[in-house]
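Listed next as structure tokens is one chain, alone, in the form predicted on its own.
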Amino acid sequence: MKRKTDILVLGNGAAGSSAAFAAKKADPSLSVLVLSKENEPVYSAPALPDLLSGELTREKVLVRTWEEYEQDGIEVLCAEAAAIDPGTRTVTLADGDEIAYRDLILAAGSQPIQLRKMQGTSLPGNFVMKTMADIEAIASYSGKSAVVVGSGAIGIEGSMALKARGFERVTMVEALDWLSPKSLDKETSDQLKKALESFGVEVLTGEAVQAVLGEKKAEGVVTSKRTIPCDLVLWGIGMRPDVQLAMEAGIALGETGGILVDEFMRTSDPHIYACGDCAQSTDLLTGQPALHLFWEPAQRGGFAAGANAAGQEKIFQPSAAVFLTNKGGLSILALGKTEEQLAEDPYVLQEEKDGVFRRLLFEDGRLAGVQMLGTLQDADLFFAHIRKNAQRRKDAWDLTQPVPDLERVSVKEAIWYLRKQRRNAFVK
């Protein structure tokens, strides 16, 4: 069987969400449709560790509902897509009927990535985080004691609501020499490491799993220092774009492995966009190629995608990585360059102080990055700022003041300082 369809969104996640409706409010007389592996409307993945510690409902995490899509006219087709025809501008499905198209919408979004080379890592009890689906598989496993490998925000994130689930033990185990070395300078991870600790989440860093142990279901795990049992091992270790459909199409990919698309979200083909985490972006604060498989750039990319599908244009504006995380009693955000990252003239303060850390990085007096943990207070401040720094050009006008004296005022002067400039209207 074969159908045809103006806009054909592949992914019903943020991103394609984000542009279906998008399209069909730019054009209201386009036939728009959208293929989901999932028979979920768009929910928010941000919100899954929520739903796994049990803080909130599955019908909290949904962003929308079936009702809305069928108000305002965008069809949904719970298919999987199996193959994409450039030529004839077709998509056959995985049941062999074909979707004839006018513009293609790819919203593919993101994999965790599991070492299924890795012994015992297919057994029954090995999770990822991911979907709705994931939580709910978790959720029905009965165990009492994970671990948890990796230790970016799902580890975390994921750590923290198997705690709150009733995981007597949770162990989270970090290959590198500290947590989230790419976001985090070492003294920021061993705050961290003690705030996990105060909730009961013992943490090991410096030590890489080599295997999953069990003969019928995972039991254990052995590292390369120990051997931890449990019932449940969760896999944190990071996500790649699933781009195999665009691959296979002879769609362009980018140095970073994701689809390569221009500001329009226009892929290689003319008729193909791209968004969310299955596209490559570019960094707001250093302006090189990125992958940022965030919430926000994926819906905002999809707004794109979808009204210049509909014949508009709209330019992606670029996004930041941004390492942020709320859940269970502990804050944790990391934005701009670690230490190790810092070039011109660096200088670091930090201080801790009842329960809070700040860590604020500057270069040339500038600040450069900020890392804190118990609070997000004053985030939209320290965005700014860095954002503008980031911007600053050879004889261009800055747009911010150094901070004076920064060998001798303290965290709280330097915060007041880049206050008082955003008064005077040096960061808009």
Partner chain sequence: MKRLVFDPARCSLCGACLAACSAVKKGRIDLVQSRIRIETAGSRKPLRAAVCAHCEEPACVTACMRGIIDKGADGLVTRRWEECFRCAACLVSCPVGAVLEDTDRKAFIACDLCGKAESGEDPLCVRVCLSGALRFEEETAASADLRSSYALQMFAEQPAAPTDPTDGQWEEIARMIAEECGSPVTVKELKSAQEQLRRDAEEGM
Second form
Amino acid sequence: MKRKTDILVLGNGAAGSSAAFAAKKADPSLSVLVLSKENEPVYSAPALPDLLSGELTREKVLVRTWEEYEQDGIEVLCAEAAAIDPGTRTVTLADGDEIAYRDLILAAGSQPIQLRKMQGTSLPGNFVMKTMADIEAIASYSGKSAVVVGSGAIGIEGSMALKARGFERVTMVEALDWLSPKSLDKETSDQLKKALESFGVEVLTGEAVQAVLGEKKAEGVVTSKRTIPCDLVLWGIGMRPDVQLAMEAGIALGETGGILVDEFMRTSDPHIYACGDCAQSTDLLTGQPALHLFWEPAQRGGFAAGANAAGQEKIFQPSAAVFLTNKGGLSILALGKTEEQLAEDPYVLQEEKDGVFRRLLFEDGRLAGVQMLGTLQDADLFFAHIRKNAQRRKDAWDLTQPVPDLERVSVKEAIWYLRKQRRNAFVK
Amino acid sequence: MEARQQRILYIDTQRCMGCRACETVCKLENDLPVGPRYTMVAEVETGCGLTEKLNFLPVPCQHCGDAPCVRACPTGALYKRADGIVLVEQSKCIGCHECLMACPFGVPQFGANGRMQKCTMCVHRIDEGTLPACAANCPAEAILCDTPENISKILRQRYSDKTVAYGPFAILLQEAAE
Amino acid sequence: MKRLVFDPARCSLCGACLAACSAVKKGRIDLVQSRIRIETAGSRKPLRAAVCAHCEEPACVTACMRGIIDKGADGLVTRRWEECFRCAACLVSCPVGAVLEDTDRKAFIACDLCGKAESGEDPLCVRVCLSGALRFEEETAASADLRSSYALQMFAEQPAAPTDPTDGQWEEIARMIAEECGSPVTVKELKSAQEQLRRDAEEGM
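Output the form predicted in complex with the partner chain next; the form predicted on its own has already been displayed.
Following is the full complex, with the preceding chain placed first.
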């Protein structure tokens, strides 16, 4: 059977569904077909930890309902694509069916990295946390103690969720020296460690997991320093863009391993667009190619790709990496550079007061990064400064100004100064 | 950076007679629909009785040195070009209106697409080496577009022309009347 | 559409708008829960108002991890707040700092113009701002207003510094708020809210 569609979207996550809805909105006369591996309407992957903890129900993590798809006239096919032929503009499904498209949008997303070669990692009791099915699998697996490997967003939110789910003992293991080293400095990590411990999560850093013990199911984890008995192992060691199909179809990949797209989300093939986790984007702050596996750029990229595939010209503005967690009384926000990434004339201001931790990182007197725990206040102020300081154009006047006397000001005074700077109000 | 000698739009309020030619040519030059006004002639009544007077002030963008709109823009859509002209990159604008709140002169405009647009000092004409439409078409030559240095020269010349024509005493009388 | 426009030069930091907002939305005067916030640099120096600008391309809409923030055809940004699971993405991404956490509803919220977008009537926060610092206007009208007041400064005298409401005005404000939210509001409450606002401003909160 060979069917035809104007717009074919591979993937029904944040990017895929946004693209489908945007394409239909841009030109309602187009037929839009979405191929989805999962038989679910689009749901919020960042909300999955809350589903695991039991705070949210299944319905409450759905972003759209099937009725909404129907109302907008978007067809969804629960099937897996096996190959793309850009020459004849056809996608072959796993069951042999073919679908001809006018424009194709790749939104396959990403896959959690799994260490297949390590001993014991394929035993029952090893889990990842990416799809609704993963959560259901964890929920239906009984256990009292868990080891969470990795300390990124999944590691942190996963540990909190397992603890809230009633696991007596949850141990987070990070191979590197401190937590979330890509986003946080050691000082912030130390504070975070304290916060996590106050929630009852044990935190071990600088210990690499070497094997998972057990005969028929996971019974423990061997690290470089000890053996931790446990019933369940949750792996959160990173994600990798799903580019297999694109690669096989000869679509160009970028240096980060994601699909190369231009500002209109077009790939090297003029009829194929890509968006979401599988596409490489540009980092707003560094201007360098980057993989931003976040909800916001996926959704926005989807809107752009969908509109462009439907014949509009919508530019996708680069996004910045934001490390944000606000769950169960723990809020963490990290924006911009870490201390390690600071270039010229670095300076760090830090303050811990009444359970609120703030760390402002300056480069050349200008705000370049911020890490906060226990508060999200002034996020807009920091974000605006960081992004504008990073985006200074060579062909324009530089109106950014260093915060004077950084050595002598407190965090509060620096924030005041930044506020005034935003409105050029320096009069006392 | 080298000495920042930027062009500015100078308004000689003594010459402006409220004909609104600048508003009209600006709309034509920039092909503006109903709504956005890159320049607007504001009217202010002063005095009463014999001294009552209607004053006019065309308000285009001032292309400020330390532009508050550029400072306020959270996305970096607004920038001050090397020659000092404040411009907006519309694809970066999200239409948050921060620039309008920050601008003391109410210059930022929002068209049908909801994104900010504003007086560009007719950047296309400047790049061609001609004057902005408002300055080129002001019948009273009340709008000047030049560097502050040159504008100062023009104003000094205008003053001395008046002095020669009417004598200093006549000017003092005129100023007293105002 | 009309939006809330704030002119710091006319604001005396009386706090009436914040009090009105929390009274209408929360049934009590609670500055922290006001959906309009005045950012200051010192107790007498208002800088800007942080209130939802109903952006053309709202960052919160794409950031929301549950897709419950929508930009309607009428331009209004609305939230189905009952569905909010408090990921705080809207708060972090909002360029104007307009989002806050409603502690009773357990949801992140922002100004919804009190449903006055369609009718164009002034919302309560605007009506209680007797100094005219907070206005409800179309962009074109706001721009014309600002241009005219600049011209006024050029030709006429400098505008007087904004002053606190008089006792009679305070009573008027209290009456307007009480009428709108249906429960009595005293001048004393309003004045203590003002004091708190100034204290917070002094401390740099």
